[in-house]
Amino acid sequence: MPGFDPDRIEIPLGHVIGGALRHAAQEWLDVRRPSDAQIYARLPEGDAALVDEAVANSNAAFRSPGWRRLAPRDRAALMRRWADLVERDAERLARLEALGSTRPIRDALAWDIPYTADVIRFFAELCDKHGGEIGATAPDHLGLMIAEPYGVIGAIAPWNFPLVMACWKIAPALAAGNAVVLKPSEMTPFSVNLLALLAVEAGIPPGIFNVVQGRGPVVGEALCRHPLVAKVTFTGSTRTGAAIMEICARHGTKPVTLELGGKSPQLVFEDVTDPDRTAGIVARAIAGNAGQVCVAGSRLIVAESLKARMTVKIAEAFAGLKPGVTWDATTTLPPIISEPQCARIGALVERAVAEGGKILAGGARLRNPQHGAYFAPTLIEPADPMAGIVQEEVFGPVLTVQGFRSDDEAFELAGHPVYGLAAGVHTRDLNRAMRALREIRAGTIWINRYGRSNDHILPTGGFGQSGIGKDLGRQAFEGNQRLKTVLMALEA
């Protein structure tokens, strides 16, 4: 699988309003690639006026015949040709993605991008499946339970799968008949322009697909105000998906969907089948991405006579990853995105020895000749299952590891005061998975595996802070509708 060169890759800079892409701005922001901290774009930032322009075209377009009467089989095709123009061209936008951010080349090109083509073709097949329901009514009358688009979505995306969690929100969105306007991170702005670009090619009106860069502040708070906006969908931090639910609350009292931050355990009982191989997906649960996944599996809560014999074989885990740049296609671990996150996990760590946390592995920022920003794989027993490291969502490669001794303990272990995003359970009893089940307050558990599959079927959301509705599945389509309600009288 190739490498490629950074800087010679051609950006689609701008916003995209109304299929074309827009240099307008009054500000402009250096973006920088994550690997080597070396500023590769300007980008230009969106103010208030811009996102008023961008829904307006959105606005227009939903309404237009071309796309509000558009038969849903019809809609369905385009977000099939949508699809596959993803496939024709996974190799520039695996490279727009990787060269941005987080994602290593490799992983981009066989898993980023076919995974976002089938999401697409997921819900494209969901378009022509629901439109309501009939309700149980009086004999003398029809109830109509009609299954409507809000109209405009306003979507906020993170910097972590740009890709990814961009289309989570945006192929629900235009599956059930809306329009979308899309604020990607600032930090990766890029790859998200070239899918708007190909929806447009592959048929979608332009417009039914906006992008508006800026900062959360600036475009962000203008999109969650703006009164034809009728939802609001957000991936990203507690702290900010509770100032969005505000700012809709006060504006237009409109619907959000919010995927937020996480501390998910991963429990593993003296019973598994094979303890290295748990090892091994315990490692890549937080490894994996440099641990920057809000479903992160960073606390490991083990069995007391498992403990010594897992924690060497995760050491053993983070010592093989290779650190390195996006664009080496033999990097396994790849950068923290910016300098002051790094920064922050260290902060984390430091403190967290300082409260009598014992290293077991890592601990340290990483020194390469790239210069970017890398932190070790680390493992840390915290002193007190209260302290900060086991409490707060680091969203870096840092596993804490507790141990237990009964099930009641390594479920009480498992709770978290404010999360509750998702969850692993190993075992081979299926009584104590059961229980697992029933204890354990997560929006998403894995049964002796960890993350995400192929089964766009399945939702994902979480419970408490974690956020609000569901992503993915029949869930997520129906979540950007609305339901309206007519009762006619029969004539006899």
Second form
Amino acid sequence: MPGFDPDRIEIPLGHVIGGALRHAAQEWLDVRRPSDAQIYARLPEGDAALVDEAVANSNAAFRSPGWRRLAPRDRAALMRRWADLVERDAERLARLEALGSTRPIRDALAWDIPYTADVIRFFAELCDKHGGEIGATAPDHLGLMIAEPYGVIGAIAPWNFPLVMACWKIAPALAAGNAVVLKPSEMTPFSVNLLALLAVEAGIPPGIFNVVQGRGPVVGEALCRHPLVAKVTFTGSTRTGAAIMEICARHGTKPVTLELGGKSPQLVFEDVTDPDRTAGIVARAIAGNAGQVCVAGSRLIVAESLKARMTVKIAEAFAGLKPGVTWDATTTLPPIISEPQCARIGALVERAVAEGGKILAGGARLRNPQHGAYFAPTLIEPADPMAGIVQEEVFGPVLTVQGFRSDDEAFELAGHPVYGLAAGVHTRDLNRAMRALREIRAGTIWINRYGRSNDHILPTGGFGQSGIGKDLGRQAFEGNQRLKTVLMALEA
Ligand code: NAD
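Previous: the form predicted alone; requested now: the form predicted together with nicotinamide-adenine-dinucleotide (NAD):
Expanding to the full complex; the earlier chain stays at the top.
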């Protein structure tokens, strides 16, 4: 697909409530294109009253026979049709996604949109595969464990992959028979509106998937507090996740699924078959989406004997990336989401240098004619494993490199006191790989690769403060249901 003209995109402005766009508000937020920092739309800010209306509407849709009495296989058919419509409108969705986020158009079209359709289909397939269990009770009784939807699920999504991250929440929730009210990030609000409108076109009853736009502390908190929201599912930073958990505890002791931050290591042992190829994997794992990926492999932990060769190759791979606007089809290094986030990355790098860190590549923001915020992919050798740059989530294209002389040292360095989202291990030695997967505390471990595949059956979720619960997999579907226990006495 060629690039596109960002000024000629039709934007579905507003909220989606009861199947239609709602475009009115007391307050408005300016929304900027990350690529060139231009204001391209105004976001009507939702408030507690609008959240109340959206949740009541979703609750009514959930209770209506059109959804509640629908056979699971018919629910599956609606979701498959929805996935078909996502594919039909792939170009429009991809342009909207690229315009408002950091996703380059080529990636949005080749990955984000087909992946979104694929995830919807995966969960559609689970609709009629899970009903519950029968317990091994005494023969004069029948014990049932019936899986039921919660009702209205409150979903809160981040800005880094707006459609995909939202879909991880919405698809399993709907497949399990719930209704959803979604609050997208106020920085990337519009592509999910189109997703919600396509759900209605597919025949999913209006109100089953509502979208309320606005800021986290206003709309997000109101959603978590709402008495008709039975469960909250969130993806975002650990700090916000903790705040949400507290609100959910105080307002109805609601269950939460939290997908949070990370500081994931990539371990490279000296026995890798092709160190240059591994260097390419390591570079992509931190430079993809300019490092704005929860599972970004931000800490390279490499055998001392390979360190010099690997760092040269990684620096070469970084130099080969082409920064540019997301609507240019040749861009391979997208912008940072916002000016403040770019400034934060810069400050963390400066502090790393002040603490004795050595810059091996990049190290500063990139000047560009478009005025967006771009940061050079950066490789830093920290002076100390406790340095802030090794410990804190940067959420930008910044990779630290630490050498090791023994496997024990590698596993020691791989540990993180707070996060446990993902890890990569590169080795040809099966025993080493087996030991690594036992030693490393992380929700996902990739061996001789880095990043997810399209096998949506594999769940994703963090250990420690990287999260609670799972997205994807059967576990995400089950996390959107609760079990009702029934014990029936049988007549002799
Ligand atoms: P964020 O926590 O700032 O915001 C996420 C969402 O929460 C946004 O919609 C925001 O408006 C909302 N929010 C903010 N304050 C809120 C509050 N008090 N109550 C309710 N909602 C509130 O995160 P972000 O900057 O959008 O995303 C980046 C973070 O997300 C990184 O830490 C990254 O690691 C994490 N992330 C994790 C995963 C995962 O699967 N584990 C995936 C993607 C991103």
